[in-house]
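Taking the form predicted alone, here's one chain by itself in structure tokens.
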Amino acid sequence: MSLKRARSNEDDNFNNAKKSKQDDANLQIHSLNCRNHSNFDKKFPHFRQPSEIGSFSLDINRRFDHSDNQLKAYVKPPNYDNVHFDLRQGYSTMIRKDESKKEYINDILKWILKNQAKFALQSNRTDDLEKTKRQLYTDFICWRGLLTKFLCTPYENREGWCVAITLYNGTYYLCEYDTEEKKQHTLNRTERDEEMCCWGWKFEQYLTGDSPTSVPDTDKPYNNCEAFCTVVRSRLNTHSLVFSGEVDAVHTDTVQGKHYVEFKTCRDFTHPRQYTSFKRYKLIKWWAQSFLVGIPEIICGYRDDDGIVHRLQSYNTQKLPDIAKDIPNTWRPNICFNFLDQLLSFIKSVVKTDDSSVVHLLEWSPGKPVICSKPLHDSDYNFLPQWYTDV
């Protein structure tokens, strides 16, 4: 190769690399550092008690149902220390939802359209109803699961996240997308991994019925299609929030009264290190998930490697941080919520274009800052449907 051609190739490579960096720079305009916990180690911010403002169900075909038809009752076993739930039973006949169909935040949007009066200002609901079709007087709309991930971010060291944000008529709509790492992890799952991912739904079947006194039917095929979702309103400092999350069952308890419960499964501990890991990695996610929507009780089924649950334990959501206090460098609720508060403020400061066809990508990977892209027009990440924006 001639010297002239070699230099030409080097120039091309340099220019391509320079262009690539310029393209990245054009997309990544703002960042938020989340590694330094001292930035968030302040007193617990004001977080208003979540209040339920509605609910909806999803049927076996994942169709929206504006009712509580899918709300199940918790059937409490007589002895938590003596159960035998086979989570592998019925796996071959399980009815699964189609994971290839992206649901975005469509079901929340359907609920909003049917409940516009609940977003009108208290001062004059009748006059505000027409305006509410365009404005919700709410800062953020999203799924509860996304807020859970945000809360856990200061302590997360494995999984990142990718979120599309659209500012529309004064409200920030947030929709999560799979990261490339998550897509690859899903592709690499073994058949054993797939089965274990379904054990939680089978566990629910052992503990639920149409009423607290009914007998759970564990012989019929179980599914991960049907769901009951609560819709709650809350406020974190200056940020007003409306979000929705799935609820496993309602517990009619003579002591605590009627309340929602969350079901979890966990491998039973055979070594102190496993219990420490449980307190460090699982409890923070359990706490964040249930605390956000005000679920006070979590029922955990402890299983063996063969998928047999031998004992149950009830956890008070409010007390989970205390259980984890004795581990070194434990997670702290005030850091989680102060990070969420600053992240929401960060979003408000950088996402300024009010347009349903414009999105910003908010991305984070462990060990790195949160990155927000410049506005993307009519991209593959657009998620607000016309049937919602054209109302």
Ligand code: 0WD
Given for the second form:
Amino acid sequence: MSLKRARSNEDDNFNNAKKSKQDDANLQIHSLNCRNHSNFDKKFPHFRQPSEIGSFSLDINRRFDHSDNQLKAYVKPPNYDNVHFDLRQGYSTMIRKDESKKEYINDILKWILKNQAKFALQSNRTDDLEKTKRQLYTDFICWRGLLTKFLCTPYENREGWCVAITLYNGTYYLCEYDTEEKKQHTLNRTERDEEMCCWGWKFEQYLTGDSPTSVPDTDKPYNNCEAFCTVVRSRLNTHSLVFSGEVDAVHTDTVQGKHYVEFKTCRDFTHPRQYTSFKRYKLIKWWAQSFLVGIPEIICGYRDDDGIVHRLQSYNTQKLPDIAKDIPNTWRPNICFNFLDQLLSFIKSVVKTDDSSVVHLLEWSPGKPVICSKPLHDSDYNFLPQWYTDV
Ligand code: 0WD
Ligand code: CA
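The structure above corresponds to the form predicted alone; please provide the structure of the form predicted in complex with the named molecule.
All chains and molecules follow, beginning with the one already shown.
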């Protein structure tokens, strides 16, 4: 984007943060302000209902499997107020994903290569087929988890993010990298932190089976390697998006019909203050994550400090903003989505070089604007693999 345009438009929220003495366009760092919520306080933008265009699984070795093998069925407990799940059971035999192996967006790319026909433009043009074969006619490709972070940014005051962007064949590929703070935080985790991180996966085991009427087998070792991921297509104003997210289970519900569900665990409240902070910090994340892929139901297991879940509660994703409405300065969905819309426009305005070996780093930390680096050529942040770009 030219400086002239940014300055001529009052409504435009893009600034030029730094400008080199030489006025070299390549050295400019662009920024997007996210503190002033009035920039995003417009009506909820058009967000097309996400539709599933495919899915895949990751097996126990985290290998890509083009099937729904890992999709689990929700086994509904008869009484939500009377459950007893010990989340600490089986921790010593848990099979852990190798966290040192970065996965980038490789599994999404593998899925794309196997589903190129789903991206073909509906047109009767037969010319130039070779040229357009590799076009996805999609603006953005990423993990759902990244969009969740983007949506929550206007209200986040603890964790920043760092994202590498590559524009390739007209599509912006986004890949998240750990921030320095995140790396430090991971290094400083205590043994108890490590164990508590795994409670969510044990919880999933208590509620799932091969069919809705199976008895969950909670004696077998659990793991955080296997996963079922849905791939959805959506559109936010002018931005077309294809993204993938992990789905915990499918609920075959006699009343509401078949739908995906998301499992969460949460420490039970012992003080009203905790309920307020749950509404402010947790519900926004739960809402953003499930809303993005159209998951209508979230099942929360309330636990104590010893990892015992005593009760379950089902939440309707769409209603979470209402539950959080009564706290002072609450979060609002329109702010989140207008921010995301402007952030995606910002990316399009600064990332112009269409080249698989070029990345721009988009970084944000709380209280600061989003900044986008100059283009980096063949840097450590390159993430589009040759097996993807060479075909
Ligand atoms: O390496 C990492 N730090 C990340 C890995 C960050 C984000 C995602 N991932 C991987 C996941 O392992 C999974 O294969 O990407 C895929 C899921 O992508 P997503 O759906 O976009 O991720 P997100 O919405 O952040 O998380 C969904 C679920 C989590 O559920 P909860 O209820 O905790 O939000 O994906 C799982 C987890 O069950 N998950 C992970 N599983 C293993 N290792 C991890 C992880 N590091 N992060 C999320
Ligand atoms: Ca979950």
